[in-house]
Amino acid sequence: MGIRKATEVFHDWALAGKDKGMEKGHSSAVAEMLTFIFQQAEKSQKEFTAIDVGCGNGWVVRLLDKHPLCTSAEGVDGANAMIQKAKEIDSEGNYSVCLLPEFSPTKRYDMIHSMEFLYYLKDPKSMLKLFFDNWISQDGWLVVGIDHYKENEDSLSWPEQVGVHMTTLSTPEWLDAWQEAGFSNITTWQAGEKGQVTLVITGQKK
C-alpha cells in the first residue's frame, strides 16, 4: 500500500461515517483537554476565542462554543468531507478547509485545541513555532492531544497500517519542541480511558 496524504484518508473516513467513531474514541481525552481550557478561562474570568485545528466534523468546536466565556469558536481541517459534515451538522458554525502548515490565520486565538493532528506533519516542530508566532494571542494557550508517540508502542505500527506519514517522537522530544517554540508553563499528562494513551501537552504564550 502506497503512502497517501492524511487529508485524503480522513476525507474517505468521513464519507464512510468513521468520523463518529473518532469522536467517540477521543471523547474521554478531549473532555480532559477542554476541562483544562475552561479552567484557564475561568481563572482569568476573561472572554476568549477558540479554534480547533483538525476539527473533523466539528464536535469539539460545538463544545467550545457552549462555554459562556467563549465569544467565538471555529474549526479548520484539511479533509473536505469532514468540513462538509461539520457544516451539515451546524450550519451556523464557522468551519473551513485549510491545509497546514501553509494556511495562516488572519487573527489570533486565546485557546487553540488540537487532537490527533500534529504528528501527521513532516515537521511538527515548525508547526508549533507557527502556532506560537502567528496563531496564539498573548497569554493564550495551546492544548494538544497526541496518540502516536514512541512510548505508546501500540501506535508504532499505525503509519504502515493506515498508509500515511506519521512523525514519531518521544514525550521528551515533544516537550523539547514546545520549549524551542517558545512556550511557557508547559504541562503534560496521559488522558483518556483504556490505559490512558493520549499524551496531552499544554503550553502558554507569555
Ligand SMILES: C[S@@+](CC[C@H](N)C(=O)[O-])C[C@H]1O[C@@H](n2cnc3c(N)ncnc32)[C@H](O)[C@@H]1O
The other form holds:
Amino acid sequence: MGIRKATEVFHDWALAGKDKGMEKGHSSAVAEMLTFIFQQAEKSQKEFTAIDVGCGNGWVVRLLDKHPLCTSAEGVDGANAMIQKAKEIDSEGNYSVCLLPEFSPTKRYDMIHSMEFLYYLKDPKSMLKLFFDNWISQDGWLVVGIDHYKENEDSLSWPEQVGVHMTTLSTPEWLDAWQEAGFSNITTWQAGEKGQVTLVITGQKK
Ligand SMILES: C[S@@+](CC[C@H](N)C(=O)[O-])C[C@H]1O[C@@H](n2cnc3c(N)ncnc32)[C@H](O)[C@@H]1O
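For the form predicted together with the named molecule instead of the form predicted alone, what are the coordinates?
Now the complete complex, all chains and molecules, led by this one.
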C-alpha cells in the first residue's frame, strides 16, 4: 500500500462516518485531558480561549465551549470532510480547514488541546516550538494526547496498516521535545480505558 497524506485518509474516514468511532474511542482519555484544562482555568478563575488542533468532527470544541469560563472555542483540521461535518453538527461553531504546520494563527489561545494529531507530522518537535512561540498566550497550557509511541507496542504497526506517515518517538523523547520547545510545569500520565494507552503530556508557557 502506498503512503497517503493523513488529511486525505481522514477526509475519507469522515465521509465513511468513522469520525464517530474515533470520538467514542478517544472519549475517556479526552475526558481526563479536559478535566486538566478545566482545573487550570478554575484555579485561576480567569476566562479562557481555547482551540482544538486536529479537531476531527469538532466534538472536543463543543465540550470546551460548554465550560462557563470559556469565552471562545474553535477547531482546526486539514481534512475538508471533517470540518464540513463539524459545521453540519454545529452551524454556529468556529471550525476551519487548516493544514499544519503551515497555518499560523492570528491570535493566541489560553488553552490548546490536541488529541491524536501531533505524530502525523513529519517534524512534531518543530510543531511544539511553533505552538510555544506563535499559538499560546503567556501562562497558557498545551494539552496533548498521543496513542502512537514506542512503548505502546500495539501501535507500532499502525503506519503500515493505515498507510500514512507517523513519527514514532518514545515517552522520554516526547518529554525532551516539550522541554526543548520551552514549556514549563510539564506533566505526563497514561489516560483512557482498557490499559490506559494514551500518553498525555501537558505544559505551560511561563
Ligand atoms: C486521529 S484523528 C483525531 C481527530 C480528533 N482529534 C478526535 O479525537 O476525534 C487526527 C486528525 O488530525 C488531522 N490531521 C492530520 N494531519 C494534519 C495536518 N498536517 N494538518 C491538519 N490536520 C491534520 C486529521 O485530518 C484528523 O482529523
